[in-house]
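Quick heads-up: it's one chain on its own, the form predicted on its own, in structure tokens.
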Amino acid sequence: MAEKSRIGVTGLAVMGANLARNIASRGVAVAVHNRTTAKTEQFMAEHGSEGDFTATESVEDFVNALERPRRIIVMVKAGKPVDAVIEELTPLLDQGDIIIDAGNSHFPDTVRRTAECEANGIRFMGVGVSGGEEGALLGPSIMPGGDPEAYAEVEEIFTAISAKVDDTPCCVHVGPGGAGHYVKMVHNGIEYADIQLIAEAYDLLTHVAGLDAPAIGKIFEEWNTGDLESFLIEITGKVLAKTDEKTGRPLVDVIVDQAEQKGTGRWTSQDALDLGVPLTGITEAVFARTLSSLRDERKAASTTLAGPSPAQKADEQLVDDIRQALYASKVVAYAQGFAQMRAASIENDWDLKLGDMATIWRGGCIIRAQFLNRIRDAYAEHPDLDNLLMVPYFTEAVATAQDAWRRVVTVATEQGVAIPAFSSSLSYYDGYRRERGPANLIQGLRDYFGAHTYRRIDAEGAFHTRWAQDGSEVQTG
């Protein structure tokens, strides 16, 4: 009888593939499965000889082929192809068996998932993974989430073929249920603004300093010697140094200005509203996409909305005002993204490590970032930290940059640039140091249209003045 592979993998596009090559690297014997068995051919052709692969047909065979508990990874479309999957595997497990849904779920679905599973005596985990292609084949971020000793029966193959920083593996139990996919939820929803960040800086180094795509690589290859050194710093320069072959121009002034999605930032910014948690930043950038999708109605609208005159503004000055505006703005899209992990976990007492996080996505997922590691070291020492801006690192960084940060929104606004998250980034800071803001006002004004009460600076419980009778104000609660 042939030896049993002691891990599965279901969906063998590029991302199930590579992780499937990435854990056959480490020698563990992984068995292969595709709906199509032309895809399974297709990948044994070209990487069966990197490691011990046992290819299967059906998904019987492929069950069979595995060790008990049976640990099964599906790589699969989110959505209804994972239910499809979960449908046609329950009938041929056992008790105990582990199914990993490895893909971009929504939390809520692996919610419903665990408990489907746990009804039939299956263990579920919802494991996010981040890094695309290249991190899935080399070293991703893991961010496994559902029960710890299903966890534990897959621990030393995650942390084997996950990045590793300082020799410390980029990956941890999350927590419990949708804790995992919750977690690289709010990880995409702070790349959505990252990048859309990196997008304005580009924009208002374009249009306002009068600079062209290599020069403008060349600020960003500088830049990710500093503060700002990432990731997505790091091939911001490269794209923009690209030139295309066919027109010689730079690549990225051939590419149409639509920007496409698939859904984790509008679900990071849905779960924030749910839970009163302000994402300014994410929000904006979401909303940004959607603005470059309308290309047609942007087309018929410059031709016909009036705004200034341009003036171009090209001096070093400018150049390092959007520096360190960006990396403001960058701490402001973070601090949001921890809050709202702080808030979920609280909600759904996961009891989230954040300091964990921030130490598991330093290496292998889109966001690592240099000043992750001032993260991880936060809430090390804080670990009931409500905001990262409070910490000295940051209020500081913040504060040396606001004069910066202002100057950026301000030429912005007055060149006709539209920078959606570097200022509401900056509103949020601004609305966030204040002791006392309008909400009194807004609170009045309901009060007035709804009989919504307001409670008082100077006495305890709820008031309501009868507006438009005779004016007093009585206590009502």
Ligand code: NBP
Contents of the next structure:
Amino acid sequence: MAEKSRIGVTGLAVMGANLARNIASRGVAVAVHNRTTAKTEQFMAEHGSEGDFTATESVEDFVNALERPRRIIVMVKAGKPVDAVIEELTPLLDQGDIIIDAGNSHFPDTVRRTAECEANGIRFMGVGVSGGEEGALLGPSIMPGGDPEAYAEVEEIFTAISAKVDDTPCCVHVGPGGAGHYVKMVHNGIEYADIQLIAEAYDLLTHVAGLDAPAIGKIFEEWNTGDLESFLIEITGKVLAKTDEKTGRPLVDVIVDQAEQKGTGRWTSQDALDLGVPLTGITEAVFARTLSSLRDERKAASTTLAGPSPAQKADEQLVDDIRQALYASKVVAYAQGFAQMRAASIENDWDLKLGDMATIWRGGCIIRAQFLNRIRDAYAEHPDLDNLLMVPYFTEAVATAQDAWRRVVTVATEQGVAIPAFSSSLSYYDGYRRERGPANLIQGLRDYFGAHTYRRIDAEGAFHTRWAQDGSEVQTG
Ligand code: NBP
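Give me the form predicted in complex with this ligand now, not the form predicted on its own.
And the full complex, kicking off with our chain again.
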């Protein structure tokens, strides 16, 4: 009988196939399976000779091909397919076997699946994997969540296949239950904010500075040598530099301006609302994609709704101002995303180590950036930090950038260029640094129309004013 494989991968679309190849390339025997057998056959024809693969047709053969405890990576479409696969696997597995959902599942589903599997004696892990096709093959950032003992059974393989930065694997056990998929969700939310900020910078460079795509591409290339150095800034330079073969125009100029989304950004914002965490950067990015999809409405509005007269001013100061505004807004987006993870960790008792999250996002994933070293250092020094803006490095970075940031928001507003992420990040910054904001009036109004009470700055307790009666104040609690 053939030797059993150390791990199995079911779901051989882009991500599963590349992950299986990555694992096999480390000398680990992998059993592979896909619902549609033709895909398994194609995989074996193209890659079977790359490593020690065992191709299986039925789920039974797949399960039987694995050593125990069985380690099964499920890399199928998020949602119902994951439940369908778990249902098929469950009767065939033994106590202690491990199902690893490495797709982009929504974390409440992971919490539910963990409990369902546990009731059947199966250990379930929800694992975030970022890096797309290339990351899966060459080294993704991996965010494993679930039972730490189950993780110990796959740690060696996961750390071996993950990206490495300064010899440190971009893979660390995140926490129990849904923690891995939660962190992956916030990662994707931050990715939305990062991309939106880049798009706003591109819009300003196009419509305020009057530059064309190749010129803007060169600016991004240059920005990638400084504080903004990151995968997304790097590929922005490349995308803007690309010429369309059909028309000879910059390719971006012939791409339809409608952004799609698969849901992780929206989930991040929805969860922030539930947790009560201000998450303006990511949420504006989600709304901006939604607005972009209203293409027909925008076309009608473009000839109906008035805007300011265009007045382009291309000066070097503006380009550098945009760079600084981009950096400051990015700091805010990360500060908000990390504050959200902190709140979720407290709410769910996950004990997330936020510095570890910054560490494993430095390589392999879409938001990989130099900047994450600073975040890692910040949490190393202050593990219970409320907000990244409060560590000296970021406090100073934003203080230095703020004049440019304000100029950019002003010029964009004057010239009618929408910059929801830049401007909401600045508003968040200005709101967060205010010892006393205007919510006193909100409480006054709420007490007027709904007797919701208010607290006083000079006395303990809750108070209500009989606004519409004799105007007297009563203490209610
Ligand atoms: P897809 O998300 O396109 O899923 C296709 C796979 O799901 C195929 O293997 C398909 O089998 C299988 N499948 C479906 Br659909 N329904 C099934 C069912 N009822 N039972 C069994 N298998 C079923 O693949 P992907 O793009 O490789 O992504 C996989 C996961 O990784 C997703 O959760 C995705 O969000 C996540 N992810 C993707 C990326 C990326 O860059 N693409 C990055 C990070 C994470 P079939 O061949 O028989 O139809």
